[in-house]
Amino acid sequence: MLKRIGPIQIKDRHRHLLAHIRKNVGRLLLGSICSLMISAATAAMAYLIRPVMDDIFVQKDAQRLAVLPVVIIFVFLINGLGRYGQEYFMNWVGEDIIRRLRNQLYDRIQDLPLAFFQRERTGTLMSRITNDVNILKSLVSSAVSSSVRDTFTIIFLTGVIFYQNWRMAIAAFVVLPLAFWPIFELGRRVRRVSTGCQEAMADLNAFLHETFAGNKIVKAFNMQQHEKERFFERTRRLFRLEIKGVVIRSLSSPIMEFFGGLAIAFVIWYGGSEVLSGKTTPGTFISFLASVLLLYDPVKKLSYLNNALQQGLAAADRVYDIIEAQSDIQDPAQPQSMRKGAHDVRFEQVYFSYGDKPVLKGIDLTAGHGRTLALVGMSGGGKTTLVNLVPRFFDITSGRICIDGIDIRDYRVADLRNEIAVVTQDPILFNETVRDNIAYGNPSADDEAITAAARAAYAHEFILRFPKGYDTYIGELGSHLSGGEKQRLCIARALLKNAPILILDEATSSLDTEAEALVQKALENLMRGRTTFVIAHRLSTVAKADQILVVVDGRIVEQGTHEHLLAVKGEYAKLYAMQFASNGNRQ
């Protein structure tokens, strides 16, 4: 379950982020040295104004005129090298941390249970990995480099200012604390607005994913204009939040400019009076004024750093909400070893609920090894939920599910799922080659085994018709294939996995008669010798099952063979009669 994190844990997650930064301490140190070079060069440029003014223009010192240009060139060279090094090292660190966080986030998401994916929208999860993590990049690379460079610059320029004239330095620094309080207050508001922007962007991504994936339905119902208006409303919401953030962030600069202007005006008045009275030289005054002007720029940037920090922390909270999520499906402390070969599966008084909604109520059944057990009944009765409990996509509320007499919760989840193959109503394939899709459950399989699985699934012939045969890419979700072809590739994938327990969830319900006949032949090859659970609406496809269970409202109300259930004239007979009448009417 996804758990909300309190203040103490939020501190922990920020320490975890700092741990990622510490892994790049070498490059961070080099980047900091480069920042130190920039800061020293900036302070040196401000200080050099004094000898240029006093020694060259006032004293007319020819020796200084020969030396100072070389010194200035050297200072600018140091500044340029420092800026290049800082950009390279800090961005390297930022990109590396973002890569690590994305990997950690994807790793965590893949390990979370099926219930998590039913709660969270795909587009929202995509936004966490792309948009939110990317915001952290600016926090890690830009903000860290800026804080190091600007802090050093402030320290060096402050030293130059106090060295030049400590009385004017104190006057210049009086107004600075006045500017900090509103800056940090604005920063807190930036964090709230940034969280809203990230949530709006996640909603936008989710909307795009839904409407692009369902574009065929959008066009079929002539709903293009409706979807455009929904999209425009979301972009308006995001726009309003972004502008609100711009307004808050933009206030930082005017505040700093105003207080900076007060300080500079005072310095000009006070310093000018000291020059007129002969207490200081024009070069010292101009050098001091340049130092103050240069000082306010890094101070102003540090105010922006607070905004970036608040945005980054908001993104970090959203990212770590996922990383710190805990799965309900856990391995036992001392797992049982699962033997290879055929298995029997037994449900003992199994109850299951989605939250407060009971779905299965006291299920008792036994599927002997190598036998086929069919589940039939009206939609919503709990058939798919029942078979989803076998590979622990969900954990039962009470009761036991045993394989070979051992509770499945006593096995490692990976060991359990290695013994189970699944073929669903909606064939899920990936935008890889035909070969890669068939070998998905057994990546080490050789070409001979892949071809044998394709032949057994009646897929080999149509695969050879593709331009590159088994090396043909099949498109997103197998978009280049027909429904029957996709399903036969899924069956080939299950065959190659060679798992002793098989789950067929409406594997032929979406196919036409011709495609269904081929897929049914492939399924017979797949089911041979395996403990099989079959869910089917078409009762003709389960007539040969060893045992048929009729599931109504989460309970097994009838069980037996096809002939036995027809003879007792109960729920199964009613379902069979309804389908027979429906088929007859279509004829």
Ligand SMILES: Nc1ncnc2c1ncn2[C@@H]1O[C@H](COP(=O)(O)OP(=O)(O)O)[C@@H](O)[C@H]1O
The other form holds:
Amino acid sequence: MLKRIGPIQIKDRHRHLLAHIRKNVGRLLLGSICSLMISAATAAMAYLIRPVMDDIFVQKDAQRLAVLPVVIIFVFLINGLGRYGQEYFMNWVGEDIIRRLRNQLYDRIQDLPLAFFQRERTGTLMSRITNDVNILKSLVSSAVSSSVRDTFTIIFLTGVIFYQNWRMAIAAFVVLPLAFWPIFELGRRVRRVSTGCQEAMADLNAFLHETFAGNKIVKAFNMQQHEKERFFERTRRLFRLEIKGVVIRSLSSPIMEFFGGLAIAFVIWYGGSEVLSGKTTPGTFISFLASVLLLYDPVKKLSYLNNALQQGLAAADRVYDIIEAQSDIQDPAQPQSMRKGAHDVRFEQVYFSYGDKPVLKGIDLTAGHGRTLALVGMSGGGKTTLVNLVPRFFDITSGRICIDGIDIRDYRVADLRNEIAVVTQDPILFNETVRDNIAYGNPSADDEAITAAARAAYAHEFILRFPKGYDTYIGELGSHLSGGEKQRLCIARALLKNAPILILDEATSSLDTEAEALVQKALENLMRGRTTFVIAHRLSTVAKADQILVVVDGRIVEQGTHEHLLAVKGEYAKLYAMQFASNGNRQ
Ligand SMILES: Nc1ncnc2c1ncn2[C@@H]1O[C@H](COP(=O)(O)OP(=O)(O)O)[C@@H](O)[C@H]1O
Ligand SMILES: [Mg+2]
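Please could you give me the other form, the form predicted in complex with this ligand, since above is the form predicted on its own?
Okay, now the whole complex, with that chain kicking things off.
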């Protein structure tokens, strides 16, 4: 819903921003009082010119000479205190709002579905939290303080102007407002350019993230020069946009100045003739002129305020696009409670598409209590997609997935995921200690349990060789950790979670045959009594599964035990023969 307030459009979402501002009402008030002090001091300075001129210089009043300098010192003191207080309180509020917005953004982003993270580039998301939010800060701190200070300065100075000579005042005010129209016109353009700049910045961030994270590939393919050029192209685009912004923003000032000059020329001509004809004292005239000159600065600042506001609102739009995004993976209104112990998992005519790309086409399967179900097939067949549906990383398009006969969408998402431990093909660890990584999601685990999990995953020995053993930060190890070692840490993490449903998606793909044989034993121990989905390339690791499903192009084309499938001489037998042949060649 759009609401028009003056020349600025205020949307509902901006009212949420105002709600953040309202939380800081006390400090805003203090800041405003400080702003008022500045405004009053500025007006007082303009006013004081008249007694200085007329009483001291024209009348040669010695008593006044003793008093006025003291008054002036006092006025400057008030002005200084006001400036400090205003900066302090307004920035405090600005920073506080930034912190709240950042937290709110992170809070929302963490709860968004996996599909969102696959769609958005990491760098772009980072840009929302760092860059865009920062722009909002300047909106809040400088805009709020400037609007109070400058508005009151304008009001007070206008008072002084009218008090000194109302006829001259009316004459001056005929000319000044002419300056406002181009300002608002420019404000609209500032907003457009600012959006462009922020988007280019987000793109730059995403680019940096990708080329730094993937630097090994950049080097391996000798693409440094190519990436440099792509980067230079982006900075060039950003540069052009920024300059465009500078042009628009800097146009406001000369336009204002020109109209200001018109007003001042007029005041000098008109006031000068009044002084010459004796209708006004020189002090009144100079004081009047000083007021008009002092008026110029706050009016100009208020015009910048519009620019800041336009930039801020553009940033707010991008921030609120995320804050208002709804996760489509929702908890049910009346959640069912999860049964304790082992579970059975059933797929009934499950269809799934990524967008409009159908991937799974009518999957029926049953993974009974504590049984192991293996999924095999060429890559791209949909195995990962299939297992991703169980923890509701994605919701199915049609059909039903049930755990213990209840649709998984009838459980609370957190309850459902509590029952599932996942080991993925790409091992993901966080920059915490090895201990914390293994205990991830299980922070109350004691050292004994952590060590036991590490031993079972055959990770204990190499962890002890780390500089600080279990207390080594993953980041300290950097690339010293091999793929196989990372995978074993991930397996330890899953072992410690001790969940009744286990998903192993090529969990041993980075291990060499020897390590795999060891970890395989650990996994077999782990799989006992649990309902397990295992995806593996090496068919030797799936041979012992209770049931093997062959997935081709989103369909299950064969199922049965290893022996049965070999006897059928279908897809599985073909895969097996292929692997056997390639193994034979290698040895
Ligand atoms: N996030 C995604 N968005 C769109 N398509 C995807 C996504 N993830 C996988 N796919 C596509 O879905 C198909 C199945 O992929 P996947 O489940 O990873 O297969 P597998 O694990 O059997 O190799 C592939 O064609 C793949 O390109
Ligand atoms: Mg896969």
